[in-house]
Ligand SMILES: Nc1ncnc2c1ncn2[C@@H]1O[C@H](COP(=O)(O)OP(=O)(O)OP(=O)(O)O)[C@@H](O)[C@H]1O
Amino acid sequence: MLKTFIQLLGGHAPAARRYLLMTVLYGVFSGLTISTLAPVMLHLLNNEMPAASAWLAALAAGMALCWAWRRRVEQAGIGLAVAVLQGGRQHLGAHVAQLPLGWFTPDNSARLGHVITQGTMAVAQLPAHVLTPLISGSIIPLVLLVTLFALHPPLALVALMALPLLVAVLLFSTRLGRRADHRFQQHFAATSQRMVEFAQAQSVLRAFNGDGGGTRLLAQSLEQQRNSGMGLIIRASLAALLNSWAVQATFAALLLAAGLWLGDLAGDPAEGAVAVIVALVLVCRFIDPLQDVASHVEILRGAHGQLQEIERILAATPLPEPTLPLQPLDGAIDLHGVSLRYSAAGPDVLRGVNLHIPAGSMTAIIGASGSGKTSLMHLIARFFDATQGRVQIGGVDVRKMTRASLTDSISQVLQDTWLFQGSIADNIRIGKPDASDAEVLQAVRMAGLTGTLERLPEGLATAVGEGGARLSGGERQRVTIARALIRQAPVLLVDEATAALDAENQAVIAQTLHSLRGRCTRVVIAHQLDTVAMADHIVVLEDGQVVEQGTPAALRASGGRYARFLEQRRTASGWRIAAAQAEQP
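Would you be able to provide this chain's structure on its own in the form predicted on its own?
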């Protein structure tokens, strides 16, 4: 667990090691200070005031040292908490940014959101509020054992034998609640995601809200969380009771041993009674830190579950970076025997794909849903690495390019549009942060956004809302197109760019793609006839394989799959609602 905690801190790891050393020393100082109670009480009860005064001075000095040292430990713990909330989250974000897109399943995304919010907060509380009493509470009894051995070895032996038994009980109680805690954290993350989904999808939920359907999924998720929470509460309560009983049993065993010692006294019973009294005081001080340990073990177990989730995220393998990066010569794209599967046990979504896309050309990729079109685009952008074969841009394998170089070489219009909080201009400038106003306006014109901006009172300064909620689907898509165009990268990947646009704006985007001929390499997934027809090269995918490719004229003349695709589109575009017209007189 400490290894994951230190790994999360990244550059602050040395501070964590200093904190741990300081906490161990605090436990030692506290144990030695408490141990001075033995000679103080022995001398006081034997009326040896000068010697008692000397030991009282040592006790006071030890208390002052412990107080000052505890302040330093707490300050170090607070510093580590801040480091977790700031540097730890940044470390997680930097690591996640290197992971392949295939890692971001709904389950992983929900867990990541939970870890970034709740998980790091729970871990940040560890140094100042949990680890300090746990570590010092474990060290103090070990120091007091030495003093007990000096007073009465049999009593100290009982205490020593009780410690491993107590540790075994604490470990058992921790395992008792670990599975319940894991289930609760899973359901908590899922419920958080459902709540966000419920807030963002109100228009859909209200459209299909029949008989409470709008809240059904959220209610089911909340019920699962409630059930797992009750299970966690029951197990945690049982574990806390078991820990407390174990500590009390240890105390009872020590009291019994002290009573037997008192009954066996011979010689001077008064002097023996003094020793027993002193030993009983030390026994109480021996038990107190163990009570602290028992009460904090449950908190540590909850944080341990969060650290396991963090460890799982940090253990995900990022895409490797080249040691000797290369720069692409141009925007040509080549795929050589490329196959792709998303998991070792899963099927191949692409199989033996070979393609050559010349620099400055336009290639249209068509095929049925699930044929592998988007996966092919993601491979070119290196959202994943090919299972077999290689993908090249400008004659360079994408695995030999740095992320920065690849990002500079490729601009993308993704199928799923997403806008960030801010203005329209802010979202467009994500493609090129240092873009001038003239460049932004040019991208706006090329994306067909001019008419939209004229209708908006604030124009480019219009706030888009969370996820672009204040804009329509078509407007969001045009903003993402402008974001891609402003980058002016050598390669432009377009996935269903005109899916949410009307006929007029479809024509604008089609003309824009045509105007980029010779300026960048365009790879387009499209079903619109106008867009497909202007391509220099057409690739037809079926079940992850290239089944047909060539120029539009050659494929049309061959009468193959592309010709059938054209016929289907022409038939669909020629549909009329004739039944209603036939009924008119």
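C-alpha atoms forming the largest set that superposes within 1.5 Å between two forms make up the rigid core. Positions refer to the first chain, counted from 1. Just so you know, these numbers come straight off a predicted model, no measurement behind them. First, how it differs from the form predicted together with this ligand.
- After superposition on the rigid core, the Cα atom of Ala404 is displaced by less than 2 Å between these two forms.
- Here Arg556 counts as shifted, since its C-alpha moves by at least 2 Å between these two forms after the core is aligned.
- With the core superposed, Pro347 shows a C-alpha displacement of at least 2 Å between these two forms.
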Contents of the next structure:
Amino acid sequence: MLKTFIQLLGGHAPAARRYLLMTVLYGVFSGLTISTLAPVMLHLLNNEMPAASAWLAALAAGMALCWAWRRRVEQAGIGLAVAVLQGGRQHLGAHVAQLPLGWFTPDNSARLGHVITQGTMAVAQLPAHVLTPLISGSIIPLVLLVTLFALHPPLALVALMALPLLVAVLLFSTRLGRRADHRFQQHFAATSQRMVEFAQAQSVLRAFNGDGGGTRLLAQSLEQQRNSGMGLIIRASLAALLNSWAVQATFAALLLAAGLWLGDLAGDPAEGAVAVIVALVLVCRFIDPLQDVASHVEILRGAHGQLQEIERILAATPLPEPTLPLQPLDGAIDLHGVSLRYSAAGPDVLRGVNLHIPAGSMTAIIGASGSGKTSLMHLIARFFDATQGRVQIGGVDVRKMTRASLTDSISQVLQDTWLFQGSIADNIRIGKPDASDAEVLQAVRMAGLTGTLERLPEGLATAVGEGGARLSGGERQRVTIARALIRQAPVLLVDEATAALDAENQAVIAQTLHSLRGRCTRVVIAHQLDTVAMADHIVVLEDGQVVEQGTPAALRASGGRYARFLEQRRTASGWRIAAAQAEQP
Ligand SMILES: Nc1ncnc2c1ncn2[C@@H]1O[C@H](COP(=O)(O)OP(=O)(O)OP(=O)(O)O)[C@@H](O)[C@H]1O
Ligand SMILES: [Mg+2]
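How about the form predicted together with this ligand, since we already have the form predicted on its own?
To see the whole picture, the full complex is given below, headed by that same chain.
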């Protein structure tokens, strides 16, 4: 836990050590200052005024010092809290940016969101509000114990014996809430995920679930969260009550012991009684900081749960970076005996794939849904590492390239088009932030977006809405194509949408892909005949294996799977034309 906390602090670890040292010193100062109460009272009760005044002055000076020191400790704590909030979020962001895409399941994404918003906040309040009373509250009683021993050893012995019991109760109470806390965090993250899903998938939910059915999954999740929240509240209250009882019980035991000694001294109320009375005052001061510890320990436990969640995210292994990175020579792509399995127990979704894609050429990948086309593309872009075999770009294994050089080499149009909130121009510039207006306009033209922009009153400045919701599926797709084209990377990977584009735009994009011949290597997962026909080379995937490859002419002549694919597409488009004619009056 401490390791994770230090990781979140990043470069601020020395400041954290300084803060801890200052807090420990504050505890010692405070303990010593409270201890001066003993000589003050002893001298007062024995009527030794000059000595009492001297100790009183020491007490006042100690209190002033403690007050000033505490302010410095608190400032240092707040500084650390800010460092955790800023540095911690950056550290988590940088870490997850290196994780393989497979890590981003809906569950993990929801946990990440939860940890970044709530978790870092809970951890940041530790140095700001919790650690100072916890640390000083543990040290002050220890210092007072030493003074008590000097003053009244038997009473000090009772206090000493109570300490391990108190620690045991505190540990027990933290264990009491830990599991409930974990369950609550899980349900909280799941509910956040369901909320977002509920908002984003409204059209699907309304289409399929009618009256209120769409809220069922969200309602279930909310119910689980409510139950685990109740469980956590009950256990946390029980733990707080237990801690408070333990401290009160210690206090009662000390009072009882002091009472017994006073009773014993009843016949001879000389020096002994004074010591017991002064010791009793110290006992009161001994209990106060323990109360503080008892009330803050629950917050510490909550933050501990969040730190464990953060630890779990940081423990996910990033794709390894090479120690001696290499630069690709050109845009050629080679796959040698590549197999991929998403999980150890899962099936091979790609099996023994061998491919050579020359630089500057265009390759179309075709195959049934689930045959492994997107997975193959993801391996080239190193979203995952191959389970077996190797993927090379420009003669260099992708695992030997730095992430930056791989990113520079590849431009992609993904199957799931995703636009960020902002204008169309902003979204295109994600591909190349420093692109000139002329470059943006050229990418727009090549992606077949010119007509669309002319129809939009605000043109390139049109806001796309969340996830691109204000654009049609085809328009979204073309913005992502413009975003990929503007980068002018040596390799362009396109996971074509099956039905988002109309024939006219499809032809524009096919023409654009064709026009990049010699300038960049294009690998296109193709569903449209226009695109497939433009390819220099066609690869047919079936059940994770390359079952056919060659030029379009050769494959058409061979009468194999590609020939059947052509036939199916022709029949499908023929059916569409026939249907359209039938609808005409
Ligand atoms: N992240 C993942 N985790 C586990 N299995 C996956 C993952 N992504 C894909 N698969 C599985 O791998 C297989 C190949 O999927 P892939 O997405 O590569 O197919 P595809 O050929 O692109 O299909 P489509 O034409 O429908 O896009 C499928 O059985 C799919 O269920
Ligand atoms: Mg796919």
